[in-house]
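Next up: a single chain in structure tokens, the form predicted alone.
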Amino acid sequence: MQDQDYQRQLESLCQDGLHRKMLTVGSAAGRMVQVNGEKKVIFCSNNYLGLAGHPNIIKAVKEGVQEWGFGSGGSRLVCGNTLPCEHLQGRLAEMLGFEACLVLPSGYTANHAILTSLAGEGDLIVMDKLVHASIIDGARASGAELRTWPHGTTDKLKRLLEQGGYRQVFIVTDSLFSMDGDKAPLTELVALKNRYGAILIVDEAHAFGCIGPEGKGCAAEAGVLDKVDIFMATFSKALGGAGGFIASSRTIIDYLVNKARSFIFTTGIPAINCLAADAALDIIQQEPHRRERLHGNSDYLRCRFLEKKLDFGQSLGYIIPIILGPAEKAIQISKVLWYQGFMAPAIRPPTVKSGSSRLRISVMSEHTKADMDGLCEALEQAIQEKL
């Protein structure tokens, strides 16, 4: 194999700013990690409950690991079903209000799954232009029609709805976005959806486990989560672990066990995953005080943003941008921030739109206000320098 086009294209990458390379890290998820051998206050981490650390969750893979071992064994249809798994889905089903649920090994699994399943030939998937790349990487797989709108608008989505034609519409939105911190417009959404017929998905990776009742979602907080069709989240942000799956009626899990290819074709998730995400939503339901206090941190600091000036967009919680325009400026500012102790990558193209790299400020429930203030000393010497 020739690796000369390849040597180019990475000293392309170099050129632009866009080059990446993977950080160490040698201690345990907290607010405060090791990072290729330095102690960083980390403001970068979805362990938004802090929850990674949790001693109820140590204890609990602890205890599944004795009973349990580690690998599954197998696919979940063949022998790598077990009853961890299978209580997990149960609770997950009734707490959200759904007639069944599905585990997978994670997220991007649990969207490629839905996409790829239920949308064809013949059906259109339309959503809006800020989604998670594992719903675009499985709308283009599906060999439905893709189409978009723009974040922040619906009027093409209400456009693309009144022209019909199709056997199928699936509307499909985050519903806390990665990059932005805002929020879908989800009654607006579920009320499109009613009227024009489709299929409502949302992503809640981002919220659960924080936002709304009981830290049910942003569809809960607004009123409509018994509206969404379908319905996705992972146990690898507020829950601390890893894995993901999908809520919706009988009929379309049963149908996703028998036709989603990224289910059926992969190892089942470990009992002891299964074991951390029930023991995850045992804390968040007995330790309401970790939800308020990563609420409390996210206001302190947005005030604090807002004073100093700084650009966070339409953030309304604990993902908060700081929006700089060009990737080198991003990646300079986030080298000053790491030589004053603070961890906070800047995110660059593809993963947001060129000309509005940024660093992506992820609060936690165990920030505490001298990490936050000193963040915000540090981010705005850091911009002076670099203006």
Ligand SMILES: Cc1ncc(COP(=O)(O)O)c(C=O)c1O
The other form holds:
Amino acid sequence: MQDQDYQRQLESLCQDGLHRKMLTVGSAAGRMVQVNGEKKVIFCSNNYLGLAGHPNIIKAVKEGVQEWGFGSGGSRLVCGNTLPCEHLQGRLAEMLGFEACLVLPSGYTANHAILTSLAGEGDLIVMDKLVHASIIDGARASGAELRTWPHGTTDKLKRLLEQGGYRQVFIVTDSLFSMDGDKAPLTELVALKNRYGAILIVDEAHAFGCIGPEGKGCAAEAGVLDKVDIFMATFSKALGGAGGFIASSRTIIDYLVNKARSFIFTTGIPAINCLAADAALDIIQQEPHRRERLHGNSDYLRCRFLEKKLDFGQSLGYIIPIILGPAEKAIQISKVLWYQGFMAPAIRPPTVKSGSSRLRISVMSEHTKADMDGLCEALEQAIQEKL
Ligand SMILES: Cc1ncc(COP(=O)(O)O)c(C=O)c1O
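Return one more block: the form predicted together with this ligand, after the form predicted alone shown previously.
The next block holds the full complex; its first chain is the one shown before.
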């Protein structure tokens, strides 16, 4: 294809309201951020607990960079496996009750590592229709057969498991869904995986740090953490940093170290990312009030949305989708909010399915009542204007 062919495709994205452009952030992550030169209260961040700018984490990074420098200097299997990374892996494994843990440069590479190394030809990967793109990409690249079950149901999953005929079946789900804010039926999935001898992989990216005892996630909250075969999460959401990890048996982790191409062929995560995640875990364990504030804020905002009769699907938590339908409508409403001082970008296909474009409102523990009341009024007004 030539440049002009790509140009035509870009124009077609523009016509469908699906063209994307990056905004430029000009200040540290927090509840109020300078974006494209203007200060906005942000309702779109995954920095749920406000840790991205926490003084203890900044201190850990400053001290860490003095001692460790910045880059790790090599892949983990060559010379990029640092003491802070080893320490963090041990801490995460112990905290979550798994035999071992593997830290990777991102959550995306963690999911890719799990699926491409463990599953292959003759296997079935079956997953909730709304799992994160990194799971879909890993599953597609694995060579295994790939099926989905409709979100919020398990009938099709049961049928597929009953049918059998595969070398190994992998059941994969997000625990807290990133665009809908509802939770997977983990207790039911555990019962099914036990009955049919499947392997259960749970992506706790959006729950880790915020949900369950000590922020251990939805499986811990549901009392089934010890039944999960492979636990995955990231440092890029509640922990306010960057990096991902996988917790599982010693054998699975050793297998990934030896087989996962997205682990082997990439430079090891910088030591300071691990020191930052370690400091974030300290705060999460020592300051439960941050989680309480986050959940209190989410309850408050959902109540306000209910009063205004705004549709937020099945959301129970701090990810609150305001489902608007056409992409163009979501863009218009997001623009009105922007002029009122709020940042909540439109989420459109391919991130969500066609006709379900939305504002993905994400709450932070740092939001004030005035922030949330202001957003609510602005949203009601914007929707009335654009109806
Ligand atoms: C459910 C889920 N899994 C995995 C990822 C990937 O994590 P990371 O941003 O650390 O690559 C994300 C975030 O984008 C996510 O929402």
